[in-house]
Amino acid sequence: MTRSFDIVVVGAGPAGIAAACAAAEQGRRVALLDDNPAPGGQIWRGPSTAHRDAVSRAKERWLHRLQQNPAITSLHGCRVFDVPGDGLLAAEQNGQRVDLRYSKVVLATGARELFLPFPGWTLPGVYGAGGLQAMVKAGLPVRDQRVVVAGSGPLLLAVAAYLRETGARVSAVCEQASWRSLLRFGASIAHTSRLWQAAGYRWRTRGTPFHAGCWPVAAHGGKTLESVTLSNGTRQWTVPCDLLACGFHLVPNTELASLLGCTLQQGFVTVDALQQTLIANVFCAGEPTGIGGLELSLAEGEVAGLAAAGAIRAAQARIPRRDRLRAFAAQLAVTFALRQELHSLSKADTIVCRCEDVTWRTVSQYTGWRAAKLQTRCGMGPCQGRICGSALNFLLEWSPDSVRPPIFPVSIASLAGPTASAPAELSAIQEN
């Protein structure tokens, strides 16, 4: 099935919500999809929670411009998978193949949790920071559990939080970024709404200890997680806990934009002040672009997708406040860098690759993601170095050579479509 659009956002968190409600609302038809089974992304996912707070407010005031705007049509449960020629996108939605083309696209593919492998970070139990929180919204019971938060960036508070309100027992919050950074930063914000924002989750989270300076170095258990070891550099403790919710922050999604040919720079997609990048007709906002939170995906999501539909003036005069959301992104990644004591957490038998068992013994001995891909198979399970080639960047500073399709596992039927970059057997076989 192919269906054609003016433009096609890819990815329905903040920034493509936004962006596809500025581009119809200049009245383009525009596809919106994602491959969850509603949109909002991982910040607005599940039901709004009790606090109403600017997340809550700003989750309902978009969701509602979005469903009252007949020029968009959302396609839930839809990822693409690959570019198959100028201005058409092959995707898979349902087990079955939709082919989109577009005058203009709009890369909105969010981000993912960073993971540091350190011993025991395999146990069951041991989950992404966002990725336990997303679990819980869709169901997951952790009422009574005893849960640690740790990693790094202003998510962990929120997740704290949300699982305070969900019954989960809170035993400890710990942020690798020091306290002079943190000071440092809150100075910074002092006279502005992120700051209450962040007393806010404090104080959803009162009671908990909240350590800076201080990150996991070993989880233990035997079937399942019983306790993680902590570390502030001079001392050691072991904490008790049933879960532990993990991650040093977020890896941006540039795998289509890689695909489509945009360049990226220090990981992330270069784009211009009209968040158009450097390909004709491809535009990208939000987290590929550089994490900054949720205002400045919302406010380069309203850019790219005025610029997309052609309204460069409006595209324009939304510039500056997007600019200003820019700086704070700015601040956040100095005041979250992550310290270089994290480059020694994995032991020679750590895993670092889950998909294929590959421990850090084995692929710390190649000189480059190639090399230990060819010969240890790192990076080559269902995830495609997702998990792997991000903990491999940051401890041995190794990326990607490159993207090839498709950039997610899917039907052998979608992938031998009549338009697919299908290799010559399976066209063979399709012909037949």
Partner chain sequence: MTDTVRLTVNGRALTVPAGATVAVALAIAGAACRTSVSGEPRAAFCAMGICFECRAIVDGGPHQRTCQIVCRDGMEVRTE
The other form holds:
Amino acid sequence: MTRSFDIVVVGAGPAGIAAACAAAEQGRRVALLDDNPAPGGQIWRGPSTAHRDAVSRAKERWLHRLQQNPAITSLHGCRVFDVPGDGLLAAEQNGQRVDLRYSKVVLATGARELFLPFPGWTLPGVYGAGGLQAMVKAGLPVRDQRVVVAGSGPLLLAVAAYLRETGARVSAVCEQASWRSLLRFGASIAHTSRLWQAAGYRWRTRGTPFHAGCWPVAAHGGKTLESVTLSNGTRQWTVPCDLLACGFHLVPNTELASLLGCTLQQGFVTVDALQQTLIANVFCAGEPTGIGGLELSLAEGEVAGLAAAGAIRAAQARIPRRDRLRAFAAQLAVTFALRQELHSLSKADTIVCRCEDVTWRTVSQYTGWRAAKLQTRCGMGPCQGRICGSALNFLLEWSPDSVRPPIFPVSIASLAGPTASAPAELSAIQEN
Amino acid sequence: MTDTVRLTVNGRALTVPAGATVAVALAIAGAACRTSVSGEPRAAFCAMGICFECRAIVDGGPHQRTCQIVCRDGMEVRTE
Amino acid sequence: MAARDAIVIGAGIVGAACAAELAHAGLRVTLLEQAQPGTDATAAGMGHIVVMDDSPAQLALTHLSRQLWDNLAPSLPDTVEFDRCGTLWIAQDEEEMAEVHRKHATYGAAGVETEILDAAGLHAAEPNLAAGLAGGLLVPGDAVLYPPVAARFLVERAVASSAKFLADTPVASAQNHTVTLRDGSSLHADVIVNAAGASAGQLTPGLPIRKRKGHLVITDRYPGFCRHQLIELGYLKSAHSVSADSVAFNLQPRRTGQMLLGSSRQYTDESSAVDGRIVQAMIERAEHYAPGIGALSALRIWTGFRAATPDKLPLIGPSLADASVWLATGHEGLGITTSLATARLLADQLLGRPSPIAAEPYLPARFENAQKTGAHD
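Could you please show the structure of the form predicted together with its partner chain, as a counterpart to the form predicted alone just displayed?
Below is the whole assembly, all chains and molecules, this chain first.
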């Protein structure tokens, strides 16, 4: 089946929702697709908690705007895996292939957490930071569970606050960035609402120790997690816990952008002032252009949606605000830059590739990603190297491979295409 | 519409809140999702459909990312 | 000629095998690789150790090679994933069953064990094959391995026999006992072995080698979905049609439980990009033979280039123009299988040793003769 739209928006997080709304409000027919069961992306996932803050208010406003616009077709559980031709995306939804034809496409594919391998990180009970929050939003009960939140990035406090409100006993929040970085960051956002947001999260996690310059070095347990060892560089201590929420900030999802031929610089998609990539008719908004959080994602999404719809003046009017938000994004990257000590998190027996169970000892013998993949199967599993490849990009500075379809595992039937007819010149052998 | 869903995990009945994902059901059941290629138990990790650690057999289909699938009444889930 | 030292260019499986064989025979060997061992066509191949009988020379070479792999098998590390799963040639109809019987006789005469399966026997051997197929020919001695690790293993054997291995060392030219590296430095040896696969012609002009593109699809783990390397007998028509793009059903069970699906052949496309049309045709062909395959999850698709010669036989022996340059290339889709026999024949010629099979059908000089007599094209 092939469906045609004026504008296809890939990713229904804040950037994608803003792009879809902005474009649809200009009279365009828009498809908004996402592989999750509902719109909202990671930050707006699941039901709202009792606590009403800026994030939940924005979520209600935007989801309302999305749902009342009949020009937007939302396709959930829908994952793009290939670009079979110009102006065409191939996706799989409920096990069926759907091809989407577009005049313009907006890539709002978001980011994933960066995970760094350390001893014990494969134990059940160890989650990503956003990962544990997503599980709780999807119904996992955590009341009275002992949780350590660790890693890096502004997400940690937000996750800790959320977990506290859902009944978990958060025994520590550990941020690898130093107090010095955090205070400089605080000063740089002192004139904005973000300081209040951060202060709000800290207020909501009062009573939970917050350690800056602190990171996890090992998780322990038999079949599931029992404790985690933390380090501040001079001292190590072990905290009993049932759950560990651990992520080292974010890496952008740029596979589809790469497949479309977009230019990347230092891992991020290059866009012009109107969020257009160097490829005609392809726009990009949100984390893939730079990790900048909710407000920047919304601002970029609106610019992209308006520009894709041809409303250039309206798009241009939103550029100054977006650019101010980008300054904050630059601060984020500096503040939460990963410290050198994390390069030695992985020990010889630590599994680096969770799909194929390849250890640090095995993979670190090689000089580059391609030889390591071929010789050890590292990155050859179903995650296609998204977890270990990102980790090795940090640990060994290995650059990722070129991107080939399918950019996600997909059924062989879907790979075969939406139609059943083979090109004539290829059917000769079947006629024998 | 009820606010709970009944399914089975490795043949044992389980009731979960409506809207729960299969990965959550497996965690509530105390079951790892899969056994890794070297024999370790593994459970949901990224919970965003990226890491593929939460793969399990859902209604007979192997290698399903359970963090992306919402539980339905009568669903049969088996660990891998 | 009694060579004392040799430079082998290319650490694909063929070059690695040649380096290991020559070093073992006592030559001072330097093995040069532009990237890392087994990363080009070797990594793109299926890793099928198979006896093929398209011609008597092909049968002799593949049979000898399989024996050499069998000899080597006990020394192969587990990571080479050597698995004697056997090949099952599938006959759709009575016409193809006649081919099963012919193949059975040919293989038998060469001393290769085979077993004819009727429709019921085929179904029992491979329950996921479509109903209504006529039967098949089982070749139980054929095997599967993981080529990049096998190539690295052979490089390590060469190094263990005192060969020098230089990775990430691209070669600019190779002639008259001298190999000039891309960085401008040069190396000298009695013999230069050009084992640069589909790129061999860049170093030795005038080789009758064309790039023939192939696609493969690998799935997640489905242990037992098939048990033998499955090939449709129509493969012969496909693999040997010289001009048209073609696909054929070829499904391999990896020891990991993954299924590796082939195959395609294209002469005209020199881009390494995945061609959706070809993948679609390959899958439709596969669904015809194994209807349940559509439900399997595909993890990756890749392409590679075979080094194809006009008569589908490799070039093993001295080059025509330069007595110091020897060739070990042109293996088309059989490089993994025939790497060991290639190394053996090359070493035998260089050292003046007797060979288990005649070397003439693979000598590069055959194309010179063909041109002289006007018998070729």
